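Given next, in structure tokens, is a single chain: the form predicted on its own.
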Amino acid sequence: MNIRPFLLAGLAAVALLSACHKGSAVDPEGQGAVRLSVIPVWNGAPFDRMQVYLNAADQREQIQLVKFYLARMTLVAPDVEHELFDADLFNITNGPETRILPVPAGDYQQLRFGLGLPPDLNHTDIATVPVNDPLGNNSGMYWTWATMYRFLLFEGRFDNDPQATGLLPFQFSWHTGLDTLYRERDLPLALEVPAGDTVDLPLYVDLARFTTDGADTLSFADIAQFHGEVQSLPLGIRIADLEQGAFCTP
């Protein structure tokens, strides 16, 4: 995906969001900070939840919810690794979400993270977690029946007729979870973090890639609903693989 033509527009939106944060999260004694922004796009263009898109399976699609965990997000330099957070929850349905995170000054060449929760976090006893924590009960991500978490919620409406107009008649709802569907991703990066300064770290999520990677295309006609059912697990694996591939850095 060629994301560079949209970088300035994305960062402009991020700047508006980050203005709401208090303080710089910077320690001038060898510390800097990154402004991590998770930015939804569709085929590289800014995503609009009110728009009906034509997906790779030739279906009309409107996305109404995109919410997921990112885990063990780590900046990697040749001689050091720095974990930004253990797990955090992002809802990008209405646009980018931003976090300002302290990090040692340095030149970082890779961004590493998991989509979902690794097994040790996925099997957390929710009774031990504050309710407003990303893993807490108010997250709306806990699968009580499975005593573990949902990793990613992807919901909306679709129509199998690409020429139709008006309301989309069918609903889709993909909820990944289960240890089998946890995915890790390494992305190249060229990020210099000076001491005493905050630098932008955009992470793009191309929602068009949730149904295709150019080689594999998944149609809502094949699976409109997935909620961790064992009998549908092969399709769930395809969903998780496609979602993992949707993340990129500039």
Contents of the next structure:
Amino acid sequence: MNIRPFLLAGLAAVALLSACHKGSAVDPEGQGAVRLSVIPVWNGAPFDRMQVYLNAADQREQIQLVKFYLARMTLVAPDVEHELFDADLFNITNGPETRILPVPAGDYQQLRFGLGLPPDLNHTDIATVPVNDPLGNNSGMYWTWATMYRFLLFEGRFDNDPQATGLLPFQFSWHTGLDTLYRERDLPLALEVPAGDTVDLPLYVDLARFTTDGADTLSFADIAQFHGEVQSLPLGIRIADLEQGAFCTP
Amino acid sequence: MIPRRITVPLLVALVLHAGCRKDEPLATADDDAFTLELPPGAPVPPVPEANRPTATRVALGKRLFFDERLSLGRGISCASCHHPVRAFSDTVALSVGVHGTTGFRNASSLANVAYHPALFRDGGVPTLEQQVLAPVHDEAEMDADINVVATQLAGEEPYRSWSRKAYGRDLDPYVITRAIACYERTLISGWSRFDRFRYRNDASALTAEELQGWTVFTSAETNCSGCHSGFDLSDHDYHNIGTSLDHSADPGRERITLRPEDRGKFKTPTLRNIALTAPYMHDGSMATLERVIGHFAGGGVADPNKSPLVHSFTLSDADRQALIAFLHTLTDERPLDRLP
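Right, and the form predicted in complex with its partner chain of this protein, after the form predicted on its own?
Complete assembly follows, chain above in first position.
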């Protein structure tokens, strides 16, 4: 049998496929993975939940709960996007939380994600979701009065006296939610994911920036409690905006 | 996380498959049919395709509705604040929850709740199914975890067999919310003397005074029927009727829409069975119908969001009494719940 025509056709096909890959930063046939770690820090240093910090409003602050949704986590290459997950719940109170997620091999230059849940997910009928799903009942994130989810639980204790020692006398509890407090973030990235390999993708959350971005500083004395009350919405918007600025990639 | 669009159908299929034992066939329309008896004039209420009523679904929902084990400490059922003899409303301004504390709104009547496009007085909940979760989880009401409730009841008869027959799965939050919603949609009000007059051409159903009250009700002067219209005597829209200038305790519809122009707006309640559902208003602050009519006659406070439909008017004593007499004709002559 004359195999020459088949050989030529095969070589041509390989050549064509190679040509296709040259123009793309992502290899759709080569599968890699990323190890996404959401890492809490305080002013860039490792976060310790037992530590009492001094915040930008000159208050002593101890954080006891940091739990939030990230949504539509997407790696972006020049010509393609890959969504890592539609929504997931992270509790970084005790340290980093990690997910290993499959992704096409390639060079990614941007990380795009939402803080909270976009409206189409925020209005999910929770009774239709498996209880242990990030959006399920066991998440503890549902606001039944609004049939929507809380996006962020940020709780702890504080003291208005920066010189004091000992127990912190006051409690703060910021819970954001509602569609209007959903935020999106794009962060630059230089991430090469080889086929067959798993690479680290750290995402830092600077908890010191939950109360300040340098220009805007929120004091717990102004708002120790926020639970979606419309009367406090302007402060809720500031909380959501500050949270948005607290995320960064290396 | 695996995308939910994959996991949910997959899990549902697995649960359905697991629930399909050979000796327990799933319900079919033939052996479990449920027909809702509608009074003359009543429109057919909208029903979600995924939760069409069957006899078992409705019966299951009714049993859950009256089961106090839906609450923490097992002392309060849905019926504790929605009494059947009071047209499924409460007798107090603010209902008392499991911890002895009160909520911040008067418990609405569930009469004709099937027709409501959105639930709660602020319209914050889009479906009856989703509404069920709110009182169960609310710390000021039942303060329970619906997963725990479901786990505790799932193995018990008749919950076990009814749940499988109704929904092809064991009792879980999905079943609880669907079944109670199914039951609540059966609470159709439309069997009053007024209905005999209005929809069954029974001219003798109302007295002369009550007919005069109907005239007052629909007059341009009072404009009651400007909002209390249609079969349910409610436009199901949201209005600020000028009860107070202080909305700090309850911003009303603004709580959901976040729009300042919705501050102090609440959904128009049905007037059906109004004689049974005192006290009145969103906070139960008005004890009698006389007080309510007095409020509207006074035109309400000068709230910038107040509806232009609310304006002061003058009523003679006779017309005032006639209006109240008419409102009493809106009481159903048979129980809303006629299920066994």
